[in-house]
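Taking the form predicted alone, here's one chain by itself in structure tokens.
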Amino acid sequence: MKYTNKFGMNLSKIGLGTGRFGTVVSEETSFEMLDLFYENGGNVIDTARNYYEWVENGRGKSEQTIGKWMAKRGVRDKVYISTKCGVRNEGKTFYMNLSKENLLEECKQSLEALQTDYIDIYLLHRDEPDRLVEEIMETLQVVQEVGKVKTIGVCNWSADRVKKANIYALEHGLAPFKIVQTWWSIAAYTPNMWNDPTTTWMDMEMYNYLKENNLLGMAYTSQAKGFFQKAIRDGYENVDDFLKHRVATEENLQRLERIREYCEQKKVSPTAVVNGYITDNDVEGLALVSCSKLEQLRDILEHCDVSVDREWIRQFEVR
């Protein structure tokens, strides 16, 4: 496992996404995945208050599952929990609320569900563009105290809003955002990948901002839904049509061939290359991986130590 020492935390550069834990993925399988991840050196576990809240009793279920696992295994002080707040959703309709009252209430709910008295990484899950960043940053200082939050950040915010928020924070002696979670993978982004205007992807402005300020980028959907691995392992013709619709642009098909050539030349797995694009990037990156089957997670962990040539990575420019 690769690690990065950021903000007083020695974080594994592979983080486990747990959106389906406790709902689509049973508690038993969730525990098995958490065990496997932890036993192989993983220590960053990513969740959110609103994951799968559109299913019956889904809200907070991922956090509850993680909380039960940590309590049963006695590992709270050995893992870093990243959770997110400020959003309610029905399917893909999102309702953002970054008011002080709501964020304080959600923080308390997360602490209870996770069976902990502190949060390592607390992220605003979506932006609320009509709310002033000045108000948001002032609110977060109070939330940090209540939740004993080590580090704050955002998910699905534009670079412009992050910059404005951090300028205000630094000018007023407040804690700034240090972590940005966004769609980021070796695949060139296309709107079809998510079809959700409230999400963001790693564009050049954000990339340069993180790099220049030595901030951490957390990459969700870092595997590009497994497109490259499936195309190389099973043959492009056997990749399902929905995945092709999402990812298979002319540019990404060209990237597929470059990845295939690199794998053959270096004798490495495409999984190692896809993850290495994030974990060996010029920007300090942490790849979040979400799996529904143990064998998928085993494949990721088996190849997570492989280093990918940084010069080779630079050919896949962020736009």
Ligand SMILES: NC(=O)c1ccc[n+]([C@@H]2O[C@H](COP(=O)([O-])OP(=O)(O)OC[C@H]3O[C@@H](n4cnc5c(N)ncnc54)[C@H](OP(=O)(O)O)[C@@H]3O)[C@@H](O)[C@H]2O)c1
The other form holds:
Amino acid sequence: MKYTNKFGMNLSKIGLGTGRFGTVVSEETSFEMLDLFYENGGNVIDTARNYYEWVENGRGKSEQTIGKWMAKRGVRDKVYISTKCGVRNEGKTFYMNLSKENLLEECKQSLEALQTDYIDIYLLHRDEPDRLVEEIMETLQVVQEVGKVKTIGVCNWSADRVKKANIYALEHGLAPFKIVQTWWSIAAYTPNMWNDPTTTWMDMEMYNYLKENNLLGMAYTSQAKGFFQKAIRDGYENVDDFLKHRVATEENLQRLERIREYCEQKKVSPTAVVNGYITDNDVEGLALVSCSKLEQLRDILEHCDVSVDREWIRQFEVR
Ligand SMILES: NC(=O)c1ccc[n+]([C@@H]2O[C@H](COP(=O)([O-])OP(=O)(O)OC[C@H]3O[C@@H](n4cnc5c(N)ncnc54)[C@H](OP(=O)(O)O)[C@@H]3O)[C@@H](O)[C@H]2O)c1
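Let's compare: the form predicted alone is above, so bring in the form predicted together with this ligand.
Everything in the complex follows now, all chains and molecules, and the chain you saw is the first one.
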């Protein structure tokens, strides 16, 4: 496992996404995945208050499952919990609410579900562009104190808003955002991936901002849903149509061929290359992965130490 020492934490550069834990993935399988991840040196566990709120009684299930696992294994102080707030769902529609009242309430609920009294990484799950960054940063100051939050960040914010918020925070002696979670992978961005205008991707402005300020990029959908691994291992013709619809642009098909060549030349697996793209990137990157099967997680952990050539990585520019 590769690690990065950031903001007083020694974070594994692979983070486990747990959105489906406790709902689509049973508690038993969730525990097996958490055990496997932890035993192989993984220590970053990513969740959110609203995960799977779109299924009956889903809200909070991911956090609760992690909370139960940490309590049973006695590992709260051995792992870093990244959770998110500020969003309610009606179906797959997201409603943002970054008011102080709401964030304090959500923080309380997260602590309870996770059976903990502190949060390592607390992220605003979406932006609420009509709310002033000044108000949001002042609110977060209070939330951090009440929730004993160690580090704050955002998901799906534009670089411009993050910069404005951090300028305000630094000018007023408040904690700035240090972590940005966004769609980022060796696949070039495609709007079909999420078909959700409230999500963002790693664009050039954000990329440069993170690099220049030594901040951490947390990549979601970091494996492009397994597109390259599946196409290389099982044959492109066997990749399912929905995955093709989400990823297979002309550019990504060219990238597929370059990844295939690199794997053959260096005798490494596509999983090593896809995750290495994030974990060996010029921007300090942490790859959040999720798996529907234990074998997928085994595959990721088995190949997560492979170094991928930085110069080779640079050809896949962000825009
Ligand atoms: N902040 C946000 O707005 C946001 C948004 C999205 C996600 N996230 C976070 O990021 C995490 C990861 O996102 P993601 O699920 O989109 O990531 P991902 O790892 O790119 O996609 C997961 C899918 O990839 C396939 N896969 C995984 N490992 C594989 C392997 N070794 N070989 C082949 N295929 C493999 C599986 O597809 P099949 O099941 O089809 O086989 C799996 O369901 C989430 O769990 C969540 O914590 C955050």
